[in-house]
Partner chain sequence: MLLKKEILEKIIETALATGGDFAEVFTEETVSGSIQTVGGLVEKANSRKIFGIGIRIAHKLQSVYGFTNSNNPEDLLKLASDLSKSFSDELKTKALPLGEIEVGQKHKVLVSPLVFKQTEKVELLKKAYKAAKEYDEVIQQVMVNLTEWVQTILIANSEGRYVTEERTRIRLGINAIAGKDGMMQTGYEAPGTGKGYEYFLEDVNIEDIARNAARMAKTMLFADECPSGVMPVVIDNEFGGVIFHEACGHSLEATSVAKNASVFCGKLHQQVASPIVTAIDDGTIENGWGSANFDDEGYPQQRRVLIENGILKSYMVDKLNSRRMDHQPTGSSRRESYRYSPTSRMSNTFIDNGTSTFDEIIAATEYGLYAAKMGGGSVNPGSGDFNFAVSEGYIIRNGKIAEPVRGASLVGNGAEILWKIDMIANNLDRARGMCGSASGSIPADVGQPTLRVSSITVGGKKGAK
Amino acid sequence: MFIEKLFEKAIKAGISDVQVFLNNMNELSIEVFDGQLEKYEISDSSSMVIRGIYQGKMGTYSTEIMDESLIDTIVNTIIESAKIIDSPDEAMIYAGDKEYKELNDLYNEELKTMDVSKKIEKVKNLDALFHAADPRVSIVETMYAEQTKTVMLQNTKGLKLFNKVNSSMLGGQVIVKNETDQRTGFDLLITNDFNDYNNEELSRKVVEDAVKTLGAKPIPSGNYEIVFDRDAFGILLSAFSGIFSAEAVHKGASLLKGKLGSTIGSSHVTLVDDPFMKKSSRSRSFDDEGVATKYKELVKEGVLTTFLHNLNTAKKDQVTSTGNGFGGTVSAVNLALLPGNHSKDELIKMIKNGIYVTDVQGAHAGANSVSGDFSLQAMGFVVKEGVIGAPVALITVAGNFIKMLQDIEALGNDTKTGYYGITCPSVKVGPMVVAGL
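Present the coordinates for that one chain in the form predicted together with its partner chain.
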């Protein structure tokens, strides 16, 4: 009702085409501390983005209240914001594609309807296992979060689309202590199938990994061969994921400008955007502009094959949109580096003198997506002649993203989707500059 009235008033006011994009989130989160339920949060909230073309320019208004009394304000604000736009970009509202992929398996009703007490029990159980795993475990925070996301798009060109996905994550952070040092460990699993959670395995891995880092120290500065653990490499990929956006390229803000069709990585590198990835709450059959999403290779065996496009950037480059128009800009849905065939241990065995990097920090500041340069705090282990040695902390690993892609020597087969929404395996790269002592 709200939408019909909004469309009617907008058209009457001289707006030629209108589109609404409605996002509804139903969320639950549980935190356990010291065996007790510490925090419990529930919410049901909606937001709507309304875009309208006025005299050829796009005006935008977002609101969290869908009250009819607001319609005049919405229409007026859209017109006002369209009026100040002076970029020559063509504003477009999309009439739709012939086909949209069915994404039935992305919503798991069982997860949504499962009794909350079972979820709380699961978190408490994980908390207890963390505590019991090792006497050096001193502090544990365990959490579960679940969301059901419904998105709906409707426009005056007759397009009406709908997606519903849900997902959850379970994990925790531990602090381990000995007489001289204090370190942390963290991991979580994202899925929409509650049966995927294995508390024993998760708790054992997190605590074992944390304990191993006790006593970590810097090592002398120098050049070292590196194996990035999948989680660490995911953080790096995430920091540079924006460079594949055609919008960034057009602005002159991507280091990939002018590199289409050229080799930017070693032959091991095949990077895809998979909007249909199972168990990902980011998966979608259409983007925020109503364009059907598609699976695509951004980099194939080292060669840059396409940028990510929305309607606008596609028009400028005379290609079709890749269905990556999200949030008024261009971004990947589920970026994935396809795995190789080595186990992680095999990758580490390839190192003569180097570091197995388990974590990098500070990617939001220490990675420059315009120049490609990065210098990031890292943690990990010394590796000599393929054998893992002492833990390392307070070092930085520095390089250039493109140079690093070219230096990738082998890929693991241990692919995983991390917290940052990037899916990748562990990666072996050639020597990089490490600063330490």
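Output the form predicted on its own next; the form predicted together with its partner chain has already been displayed.
FYI, this one's just the chain on its own, none of its partners or other molecules.
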């Protein structure tokens, strides 16, 4: 009833088209530190963004309250904010697409309704397994986070859309020590199926990986073949994810400007935006403008095939929006590098003289989206003739993003979605510059 009355008053006031976008987020956060429940928090937040076109300009009003007493204020604010807009971009309210994909399998009611005591017990059990895994474990922090996201869009052009998705993550961080060194291990799993969590496997991996890095030292500077662990490459890719936005291209903030249709990677590289990815709380069937989202290949077998668009950037480039208008800007939903057919061990065996990089740090500060250059602190292991050797730390891996994509020689089949929402396999790259001793 609120929306119908809002539309009626807005039209009478001279606002030609109006759109309401509702976003509700329910979140659960659990943290256990060294065996003790440190945090148990449930939050529920809502936001409503109302956009209206007045005299050809877009006015906006944002609120967390849906109350009929606010309707006059909303209408007046939209009109006043539209009057001061000096953007040359055309104001548009979208009439809708013929078809929107149904996302019935992206909301798991069982996850949402499961007794929270079981979730707390899962986290405590993982914490206990971390402590018991190795006597060198000194500090443990374990966490669980769950998110249910509901979005609704309705406008005066007759469009009414609704999505509901949920997902969760379980993971932990440990600090391991010996007489001379201290190292950190971390990992997590993202899913909307609680049955996917295997505490024994997760705790063993995190602790074993951390212990293996004890005694890590830098190596001599030089050119080394590289295998990036899937998490490490996902972090690196996340630092450059914005370059695929047409908005960034128009502003001169992307190294891909002028490269549409050209080869920017090896034939192994197919990079997609998958808005229907299962078990991801980011998945959507429509963007914030009401455009149907689409599975799209940004890079196909090394060739840059499209940019990500919202309505405005699509109009400027005389193309169709790709359904990537979110929060007033352009971004991917679920960015994924499609896997190859090699195991991680097979990729490592390809190396004659190189490094297996397990972690990179400072990706967003050490990466230039205009030039493509990056220089990142890294750690991992020496690899000689396909055999993993001593742990390595305090090294810097440097290169250029496009050249690195072009130098990708093989991809793993061990795809995983990381903390930054990027899905990647392990990646074998030709020689790169490494700064060490």
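In this text, the rigid core denotes the largest set of C-alpha atoms whose superposition between the two forms falls within 1.5 Å. What you see is a predicted model, and the numbers here were worked out from it, not measured in a lab. Numbering follows the first chain given and starts at 1.
K.L.:
Tell me, please, whether between the two forms the C-alpha of Gly59 is shifted by 2 Å or more, with the rigid core used for superposition.
P.N.:
Yes; that C-alpha moves by at least 2 Å between the two forms.
K.L.:
Take the rigid core as the frame of reference and indicate whether the C-alpha of Ala133 shifts by 2 Å or more between the two forms.
P.N.:
Shift at Ala133: below 2 Å after core fit.
K.L.:
Honestly, after the rigid core fit, is Glu385 moving at least 2 Å at Cα between the two forms?
P.N.:
No, the C-alpha moves less than 2 Å.
K.L.:
I need the CA movement of Ile71 between the two forms once the rigid core is aligned, reported in Å.
P.N.:
Its C-alpha position differs by 4.1 Å.
K.L.:
Can you read me the CA shift for Lys9 between the two forms, rigid core superposed, in Å?
P.N.:
Value for Lys9 between the two forms: 3.8 Å of C-alpha shift.
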